[in-house]
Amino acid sequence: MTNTGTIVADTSTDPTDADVAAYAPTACILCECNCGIEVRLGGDGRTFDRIRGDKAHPASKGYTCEKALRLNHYQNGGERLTSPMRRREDGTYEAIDWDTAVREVAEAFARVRDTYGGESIFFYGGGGQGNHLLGAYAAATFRGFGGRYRSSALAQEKTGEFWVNGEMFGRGVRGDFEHCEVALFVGKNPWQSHGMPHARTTLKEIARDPQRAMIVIDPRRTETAEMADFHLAVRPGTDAWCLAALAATIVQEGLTAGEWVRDHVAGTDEVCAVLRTIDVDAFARVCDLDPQLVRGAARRIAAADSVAVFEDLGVQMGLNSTLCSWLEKLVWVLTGNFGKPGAQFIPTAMVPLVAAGKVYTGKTSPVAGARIISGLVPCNVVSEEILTDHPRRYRAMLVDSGNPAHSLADSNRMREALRALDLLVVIDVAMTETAQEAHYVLPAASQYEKFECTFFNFEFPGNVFHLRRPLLDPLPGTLPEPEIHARIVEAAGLLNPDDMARLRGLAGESRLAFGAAFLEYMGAHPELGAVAPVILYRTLGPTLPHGAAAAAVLWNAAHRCAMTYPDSVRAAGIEGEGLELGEALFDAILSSPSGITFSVDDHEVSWTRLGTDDGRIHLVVAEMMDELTRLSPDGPPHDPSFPLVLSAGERRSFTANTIFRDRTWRKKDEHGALRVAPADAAALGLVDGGRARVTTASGSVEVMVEVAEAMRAGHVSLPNGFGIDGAGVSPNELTSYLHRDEFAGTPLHKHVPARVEAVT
């Protein structure tokens, strides 16, 4: 094995047999690529002793960064839960038995959905990054006690994004940056925070190639933004009149694609008149940028052949965030840049992330009354719909692979509300910050120790599913999710034992002849829809090869995906019709421990997955139309006492997400420094690996000083994934619940009005 830098991959050539019988696959899972790895375990069977790439990855062919080899830290940080734990009444815990634990939590949720109704049980989490499968069955736990609402991550950053995209094209779309000609990232450095597929490697082939060009929007001057041909290096919190001035640029120089856009987009007129009225120049000094570099870059967008664009959290967490996903996309429309190699796609899905359609349809959280995009309720209304005398309000949450308490905004009041049910249940490996308030915790197998998957399938033209087996056996006295979820569920009386019995046999002779009585008998108890996947557990389940009793869910996931793109399926090299092929597909899936491809397709494909009513995208969303007249020429609002924004959660070299509880694994930036520019260094008196007070509305941290040429004037960055070990703090010690996008909901955590100070 060789590491060049940053790109970790086996270069052996003739492997021995011993070699690759020492190594097995699965994959990282600290980012959504969850690139393909293989595995050698140390002398006691359990250390992670080394770790490479795995070359039979269909996506990541032996490709993975650096951030993989740390993941010994993750399966041996020193932290696991090995007992169900019960809180006493003074607020210790104590540990009890699996019976004990499941009878009493089936319970407790069993009054409180009596006494207020299933719709107070709320639920949050569901997977993050790899750890998906339990999402299906943390959702039978939930609906089958009466839950109605949830929300997850993905509510913190991404659901401004799925309105818009729901409201112009009916599905989610993403970027062909293998093939572009133009790369544009819009808060986003895919350096660190990668994102798509060899994300390091594309980025250098496209830095490289004089052909090619690479556009960033970002104030700092991260690592993507060195490679770029264009860096608008905006004034943090302009991105919308960055974005604005791009697609006005377009409009008045008449670079828009004509004859393209006139076949297949619809609104053009109404959008293109009020692009038509932004002072360019105007725009672009609000954002302390050079018009002339504003506008060739728009130029150079429109002459390009193909472009494909990634907006992601620095947008997506910002300021006029849900305006900039509208904005960025009518830059990529207005020039063509759909349904051709190089540029936006929409892909298949094993199990969609976001259903076709309007995404938003009119409901809201019972109390705070936000929007609920994709099923999610807003992460920053969470404590509201807690903290009130109002009769609907949540009284009960099951938090299931999540850790709101130090990832949502505002953590004080986060831990407040959280003591003020009646009733927390947490599942998960750690005694996380959020299970230190829980009235139960049930210890969870790590994610290398259960079967595990992605539901992240976005590659194209061939898109790829990696079902991982465990490389090792869970810890004594824990669970994986799907068993835990499963008892919970039979506690609760809500299976039949015969009527499970009965459909586990016909499953060992025929899982066609199960198939058949398998929707015979949901049919004739559609009461049981919510707890469907326990169902495939404990019939379907035991019946798998290798032990795959949690892929069961996926059995059902294989039919509809096979149903849904058969011809694309086939494509893949998967035969059969009908139900066949679903059948094939789930074999396929089950026998590829390093996953398979399972589906291909043209670029021309993603015209007929539009789900638009007439086949067409459509430009006008018309509160985003509103929201960009009412941009002010001054720019966003600026408060004298807080002179300086701060992004509360960077992604840097040594940080992940809070899966890793070891502080061992960092071997640079230990304390989480806040990075400050030398400016602002030189104004305030503070000095590199000196002391700072970092104060915002919320709250007031001491933090260690990084002094960095990257940072520009104004704008202050913490790392995320600190304060869960004693290293650094956690950035949302210092953000608000109600510093919230207007139309998402989403938090503002990456312009957070600050101040900074010299500490002695």
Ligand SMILES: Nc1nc2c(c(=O)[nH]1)N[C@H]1C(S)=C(S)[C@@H](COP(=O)(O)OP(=O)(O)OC[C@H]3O[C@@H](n4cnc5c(=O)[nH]c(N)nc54)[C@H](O)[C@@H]3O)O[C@H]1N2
Given for the second form:
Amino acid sequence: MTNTGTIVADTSTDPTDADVAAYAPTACILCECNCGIEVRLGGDGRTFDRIRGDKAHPASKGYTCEKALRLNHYQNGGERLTSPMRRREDGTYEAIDWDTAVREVAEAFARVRDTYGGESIFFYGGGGQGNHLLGAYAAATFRGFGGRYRSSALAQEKTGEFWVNGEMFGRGVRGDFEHCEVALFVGKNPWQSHGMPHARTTLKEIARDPQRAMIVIDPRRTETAEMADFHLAVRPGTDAWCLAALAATIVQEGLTAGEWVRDHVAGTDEVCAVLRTIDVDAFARVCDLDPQLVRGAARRIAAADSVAVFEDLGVQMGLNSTLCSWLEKLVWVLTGNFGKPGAQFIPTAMVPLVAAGKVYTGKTSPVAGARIISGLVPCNVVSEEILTDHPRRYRAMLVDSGNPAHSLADSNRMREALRALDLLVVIDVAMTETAQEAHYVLPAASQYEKFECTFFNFEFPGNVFHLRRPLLDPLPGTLPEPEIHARIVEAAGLLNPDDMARLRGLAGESRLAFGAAFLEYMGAHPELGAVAPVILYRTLGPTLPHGAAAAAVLWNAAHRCAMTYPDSVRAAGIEGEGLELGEALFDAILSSPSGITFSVDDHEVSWTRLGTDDGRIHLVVAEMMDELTRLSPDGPPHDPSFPLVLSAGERRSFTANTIFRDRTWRKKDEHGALRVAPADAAALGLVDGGRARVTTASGSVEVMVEVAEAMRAGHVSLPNGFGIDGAGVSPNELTSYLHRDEFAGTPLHKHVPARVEAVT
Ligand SMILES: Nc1nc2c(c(=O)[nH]1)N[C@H]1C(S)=C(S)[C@@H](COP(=O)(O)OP(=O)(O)OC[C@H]3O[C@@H](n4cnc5c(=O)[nH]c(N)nc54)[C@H](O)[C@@H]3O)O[C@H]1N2
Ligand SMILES: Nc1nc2c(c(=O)[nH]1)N[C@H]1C(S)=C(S)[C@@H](COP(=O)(O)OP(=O)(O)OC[C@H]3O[C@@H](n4cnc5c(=O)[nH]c(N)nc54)[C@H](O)[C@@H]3O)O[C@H]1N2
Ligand code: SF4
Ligand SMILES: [Mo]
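Just the form predicted alone so far, so send over the form predicted in complex with the ligand.
Starting with the chain above, the whole complex follows.
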């Protein structure tokens, strides 16, 4: 184990009564787990003096990793914006007051809309790892001006899997690692990246139990691989061959869950016919793996009562990434691992991240013609949609809680694209790389200065939702996003103040009366559908307890959730029939500062949630069948001028995307070293702590070297999120927007052909 970190800090001793009064509940905003934490402010009322896990949080129950304890570096990182900023002709910025900023931003968007059409306004972001409430309000501004095309970080990692899920299940699925017999991780290192409740505890439990097993497919001997029973250390980029060999072994050795598959799965014969033709030994050799290791892993999967699977960036940002998403699902569908404890399930969504049903409907982006999957334009084509003389190119962009100049492929080109826009408006807490290209920068209150929540509610069988309350007042000069967007929408003249006043009056009387009037009003004004979140914020919002105006959109979400899953919500102890159930759910959310379990289900419920037309799992995805048959027996292509494979963006103990912008938060790996295998280091003359130059087709940078036993020869790795505060390099200085998946357009950041030389 190279790093075990501090797993649960500050929770071993029970707090004294005095402490209890001083700590306030909130959540960590650094990964999709959003562990509940409690924060005690220092004497100045603004510094995070002490942070500990919140035992009352129904999902995390006191668990945190070491990163949460550093959140003061987010809240008080020293780079916070405190005034709206307007760009001058010479590229410098001047502070302007909020009224001027809001008026000019609204006028500027209206000008673009009136000249080129609302479709030319593009929206990027809408929330990071901790803040999804703002997404509803930002969408109101964007759609209010007639915007149609949008994207977010999901379209550079998850859309390939979303597409496959849509085709096979009509819904998104997750794995139940807490109860599984076998855990399979494909290009995923949960020890560092988490992604499941109490990841490290869960991993340790699986590793400790001789009845259970862990299988890891990763070229690197990661902290997770170190704990595994089977580590399939594939040659980088050969996952499609590895996963195909696993599925083929299952079919060829007669290990499929015969009766179960007959009852629940469509298209089995066609898929099995293709898998029968695969030469497992030859495919294993492509991966540089012992065929017996691959067969052994396949047999262990088939023998298990339950298997939970997690694929992540190692394949989602790797070669053949959409194909890998499909093959990974064949492995667990053919062995019957859906809709039972320890297998895959479909969680109850408060607000679904992806709508049910087909996620790709044939819609494409206006310039590049790229597939729009789950409503998102692939991140890698955004620059192509701007840097062109095409009449439908994007002319204006709203960025809210995203840093595309740093996080999207090919930073140079991305900056060029942002500079080519007629209008760029960025809403952020800091003067980010993206904000530095904007015409207007609007300063947001931090995630601890306002109400926030996420829709990453993937637990099972009990799903948890957490509306966080602010811990402190907004930094002077900043505003929460709902207020920013409401002001922009109002300045654009989209709302009738008299109507708002009338609805607000009704909301003050009773929510049920308000609900009826609101629905009637929206029915009579379909043109206002786009700005409904702002209407709710301005009418229902002010009447909500604890100052929770920003939660107004959750009223609608709670009703939808209660209508869609009434039994699940009632099983969580929330009572009522019809509209009362939605109201009760909304009240429970408002009154639970540590979060609530809002639904409880049996694992079998997943069957009723399949979105396919016949209630079966559909094994055949035609495009993927074709791609599988086209896999070359020689393995992936290789360019001798770039002999190494660079993974640009590894998750380490001290990385957190770009949420921390203050390098002093890191306790180690301050320079974000390039990890190199000992054999490569020896061959290239690199030494631990020395310098090296990394060159790719897109760029060349100098980095510090770490000689790492865990690396596989031929594979080098740079961390994610660096290069923003004078430490390390920004990985996307080395990546190309053209290096992307054929189907989903997602980047291949884990597989960047590279050359490394020693710097003396
Ligand atoms: N500490 C920390 N945790 C985080 C984040 C963070 O920034 N820091 N970010 C969060 C976010 S946004 C996300 S999306 C998740 C991502 O979480 P992960 O996907 O787990 O993170 P990565 O380290 O980017 O990539 C996973 C693994 O892919 C491996 N890999 C590289 N090439 C290949 C290959 O060819 N095949 C296979 N099979 N594997 C390969 C790498 O060695 C690495 O161990 O993490 C979340 N959690
Ligand atoms: N080469 C390479 N590139 C990658 C990756 C990789 O592995 N390799 N990983 C990719 C992945 S998986 C992801 S998820 C993306 C993440 O990249 P992005 O989605 O761009 O974002 P984050 O770094 O998470 O930060 C989001 C922004 O939100 C801001 N912010 C924080 N709090 C608030 C708030 O309350 N309000 C507002 N308005 N803004 C706020 C932060 O300052 C930051 O600018 O990066 C991707 N880029
Ligand atoms: S696991 Fe994720 S949410 Fe939980 S404390 Fe760590 S970074 Fe934060
Ligand atoms: Mo991500």
